[in-house]
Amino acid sequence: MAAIYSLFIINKSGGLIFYKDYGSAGRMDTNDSLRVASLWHSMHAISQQLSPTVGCSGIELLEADAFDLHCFQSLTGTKFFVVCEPGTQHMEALLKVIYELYTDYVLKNPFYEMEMPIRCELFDLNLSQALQKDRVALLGR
């Protein structure tokens, strides 16, 4: 079964606003997760500027021996990225589902302040359900 190791959401200025670890072997503490988010934001921005193609939106997939990192950037600059097992399929669709949950349960929450860490119980609950559905769907393929 394909495993998602962790999920990060970064605001447009590079600040980590959400991090969830799903039992990866190398658990990160808070400082490590902040460093990874900051590093990814910087690499993503640099790749946009150095790309030879016009209109490049940055790195969408980073493949390594031990993991894959899939990234989705919204029109507002918020980045969603998952770290998962190498070769995991359909992560782009999952990231778009996570973005929809973010817009439905975080941005429409009247108590949420933009660019601040996400503390929304409905988002957490629906995110867990979406990831569980994705795991079930992957088992059926």
Contents of the next structure:
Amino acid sequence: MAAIYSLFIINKSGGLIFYKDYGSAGRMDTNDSLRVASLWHSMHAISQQLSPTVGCSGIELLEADAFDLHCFQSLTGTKFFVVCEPGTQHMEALLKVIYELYTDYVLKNPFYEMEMPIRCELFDLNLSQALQKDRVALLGR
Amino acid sequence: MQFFGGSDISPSPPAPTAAGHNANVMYMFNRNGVCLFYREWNRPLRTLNPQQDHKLMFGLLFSLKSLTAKMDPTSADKGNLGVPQLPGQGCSFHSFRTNTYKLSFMESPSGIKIILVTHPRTGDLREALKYIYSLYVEYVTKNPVYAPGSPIRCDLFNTNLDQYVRSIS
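Now show me the form predicted in complex with its partner chain, since the one above was the form predicted alone.
Full complex below, order starting with the chain above.
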């Protein structure tokens, strides 16, 4: 029973650089995932415009009927967002862990080009391990 | 889905928790995107003029609904992105939160959208929005002078709304 349905990483221009689906019925093909990522990038920006007070940094949590979407934006504008079951706890912490993995295995990889799709084996490996640990911890509770 | 069961004409309002925090802003739109109602109680920052602000808000909601319908992880067969969804069709969102505000959204089966912008630590306002919808039904739709699709100018609606919003935490 997956608590997380999918993970997206988008670069600062809104382009999708990483998409992994963890077993949802609504798995999207490449084109749809690209469209959804760009749409999210724009929605995130527009939500800052509509804030009633200053200092808004965009949507952090979107609650829908069938899922929750948690989003983390780094200081450089890279966005990590995860689609999970409604009410899943500790997604912010998980997103920070994923960010750390990104900095270690993607950004420090000398062959990785900035803003390009991520094709780093070590990142995939460690990401699966981190999510597996998270899943075990959740089920264990 | 957001259809309301029960036969209450006007359900009793949810018990108010610690009072003192008002909502910031409220919008109401009909299914054509006409802004029927806009009310602000606490809005220090206004980035756009009112017309643009309303259009932007409606556009944001339309696109977010389209996004959630497409991203729904529980249904395999979905339309294409950007296809307008009927009220109640497809997975819709009920709230989103940023670091400075929380936006709660409700769409009635007739396409009336109610949006409440509050401080970020507000709880689940779905019941509150249903109550506001019942206020709309009582004081606006049942008002013989009110023309559907036009901006709401009903004093009774305003006073009851203000009174209720004061009790939301």
